[in-house]
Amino acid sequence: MRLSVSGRSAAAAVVAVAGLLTTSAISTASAGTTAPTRAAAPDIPVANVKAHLSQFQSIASANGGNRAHGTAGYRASLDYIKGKLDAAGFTTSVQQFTSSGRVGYNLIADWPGGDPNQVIMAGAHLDSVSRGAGINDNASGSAAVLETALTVSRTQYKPTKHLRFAWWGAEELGLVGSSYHVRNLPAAERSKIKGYLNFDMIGSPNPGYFVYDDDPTIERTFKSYYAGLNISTEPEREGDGRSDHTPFKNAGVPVGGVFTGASSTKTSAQAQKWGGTAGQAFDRCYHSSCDTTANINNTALDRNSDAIAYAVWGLSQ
């Protein structure tokens, strides 16, 4: 997640797009009819997600300690993901841009099939800051989105809508990669995206459970998932305007996501509700060299990886 910009207010929530159905809603049909059978979201193995985190840590360690924009560590991170997706049957493309005098890259992966005029998209920023490996921020979101995509392939999932996954470059420099992507999408292509789901910092070591409240339908989907775990959530505020959902939201695309907190302090009420330590940041290693594989709460990472699958499956049918 990029650093905050003072004075920036959150944009108004976009109107829910007709046709996005939450998993909790799909069992309801009009009187006298039966809803079509819908595939249940699979469990995302947290061990697989953590294996990706270990790879990102190794990449950073071999490349000056980070995976920042314009570095060999970033490109190696992108190549790692691309190799996995190519082998799994995705159609991948690398989008190149320039920022701060360095070349950056976005990676886009499309799963064949589904209605091309109705796209559900999930994404995460792949770059770290220059001070560390960026394992919670944001290898956590990148790894969980990757493993969700690989699970789509393993299960040979056939959604009604078209699925697209993305990994953004130069988020830490001001949402550069995602802004470049949205800006260069023709209006007709933007209008096909019926939901963009963003995952930035989903394994904070002193976690909270925050849900983006930008789009009502997507928000209900994530809240339904957490309700099934008997976890109460709070609206996500710390990251408003600070992550890669923002360019999509500003372009009129419905957005949503989950978040476990960054440098803000966990309150006593939040610690009572979620556990952890009151009076301490959700992530004390935010944008620091200690954001390594030791800086991950496995329970939060597991829950939020499953939340991604729950939303992807629920919104794409």
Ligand code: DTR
Second form
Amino acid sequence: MRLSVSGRSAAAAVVAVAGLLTTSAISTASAGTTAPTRAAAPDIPVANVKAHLSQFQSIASANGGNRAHGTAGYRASLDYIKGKLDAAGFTTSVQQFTSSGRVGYNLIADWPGGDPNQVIMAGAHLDSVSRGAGINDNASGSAAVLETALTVSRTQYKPTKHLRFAWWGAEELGLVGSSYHVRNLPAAERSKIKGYLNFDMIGSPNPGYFVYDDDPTIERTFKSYYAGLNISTEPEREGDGRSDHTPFKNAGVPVGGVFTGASSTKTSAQAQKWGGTAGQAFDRCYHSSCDTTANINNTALDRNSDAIAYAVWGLSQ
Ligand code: DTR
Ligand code: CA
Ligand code: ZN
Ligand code: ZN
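Please supply the coordinates for the form predicted in complex with D-tryptophan (DTR), as a counterpart to the form predicted on its own shown previously.
Every chain and every other molecule in the complex is listed next, the one we just looked at coming first.
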């Protein structure tokens, strides 16, 4: 869903005020100072995100039906993203690691410019389970992060902070790629990361709207975005320790993100406020072969793609 112009600028104003009032490591404006006018986040075209999902579906179909760690489908997924980002002016690097006897890869993409001592990262795991294409889990997060990065390039966004985007390998084997990345970051580099935003399952077919409750400033940013849409959210707790924000959090990096639900069942109270079907899983194709492009709620994907842009713009100025 697009924010109406007034909704989006009102939401941007909320972020500006939040930026003034918060005193966390992320915010540079101190109370009482006049923060410069912040650029409002652009709308992320959900049609573009869906086009990336179709590509990932085609890749899985052409490679044995999945995009799992160590397979041609995974490497083709990474090459697809890397090609788009190289063409868009990002500085990309492929980080190789081995897990369960197979070679895995992380893709890191830096947007040139910004303060190198203040890095805002957004990431998603790119691998699927071997049982299926992994479109909601987690081509949804991968595609939305990709389209946000491409929008940074398309708009030639020049943030104060440095932007870095990441797609992780072997998350399904136990957060292997993201853990390898954090473990191999020198402490000085790790301390430059002022926020890591994680997006893992953001288009569930029977969606809920959950916000990670780890770092208060990042949590407040996502909640103000949803407040602008008049959508109430719930804290995301079920995923604690279960996705790629965990190695960053354990290393002391402020983390956050949004999530639309996995195999848990939507309650009637949740269906009342969010719509959808009570008594049914948020994603009944979780880790199943039916996790295809048909397993996506477009409204949730659109809202959360725009939430990513809202947070990236809001936290990087
Ligand atoms: N997407 C899941 C990991 C995950 C993230 N949040 C939750 C909440 C409940 C269950 C699982 C998860 C995966 O990659 O398997
Ligand atoms: Ca949108
Ligand atoms: Zn999974
Ligand atoms: Zn996942």
